[in-house]
Amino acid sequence: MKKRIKVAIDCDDAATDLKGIIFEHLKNSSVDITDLSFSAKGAALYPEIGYNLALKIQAGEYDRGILICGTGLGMAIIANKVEGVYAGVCHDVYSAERLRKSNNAQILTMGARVIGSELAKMIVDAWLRSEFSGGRSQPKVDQIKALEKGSFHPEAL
């Protein structure tokens, strides 16, 4: 039997509608999806709630996560703010395939005021369907690994 995917999920205050959408849409799925609510513990902006996700990813908690912000793009750079945490904004179905299969990452970002709520469906449904697919990518996922290395730990180098 194969193990069910944890998933975690947040928004800032311009994506709730949108969250609870796709947290209803995952909910009756095939994996475990969890609200993180960060932003619902006070006045939170979107870098303490992308920081706070993606250090769970970090540390194993969850597989995946899903941000949402007004954008994506802001979740995005924030979530990349964690070393060994690859984030990337998705409004394509294509983009989000690429994301998992191509890039390995674990955080999926998209925006709000971008995308309407059955296309955001349909992006992650298609990251959740894909696996990283290793192959001519790996390389490059190596590299990112060991570039990010020299940012976080220059020391090394």
Ligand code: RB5
Second form
Amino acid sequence: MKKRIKVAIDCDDAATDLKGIIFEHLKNSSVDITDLSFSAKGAALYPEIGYNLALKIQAGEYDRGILICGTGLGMAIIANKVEGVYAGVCHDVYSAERLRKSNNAQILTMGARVIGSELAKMIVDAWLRSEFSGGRSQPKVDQIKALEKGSFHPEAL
Ligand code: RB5
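Let's compare: the form predicted alone is above, so bring in the form predicted together with the named molecule.
Below is the whole assembly, all chains and molecules, this chain first.
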């Protein structure tokens, strides 16, 4: 039997409604969804909320994460600051698939002020059913990991 993946979700105050819709959408799906609701602990700003979730991905507490703010941009920027954690903003289904297949990103971010809830659900579903392809994408993600380890020295630079 396929392992149920553990997915964490969180948002800032710009995205409370959309987060609720995505949480409900995933509640009875094939994944285990947890709403971290970090803002309930006094965290209000997207950097602290996004960082909290990204650290949990880094620690292996969750396999994947969904972060929603007004644009998805701030959440992606902060999540990508955590070593070994990769996030991308997606507002279309093709990018959502590629974010897994090409980029092997564990975190999907979206902007509640950018897309509607039906498209957001389709994006989440496409991202969740996609896996990293390896192959020609492998050396590319390896270069990003090398940069984190201080061993990325492209000849052309
Ligand atoms: C509002 O705080 C807005 O800046 C935030 O939700 C997000 O869009 C940032 O990238």
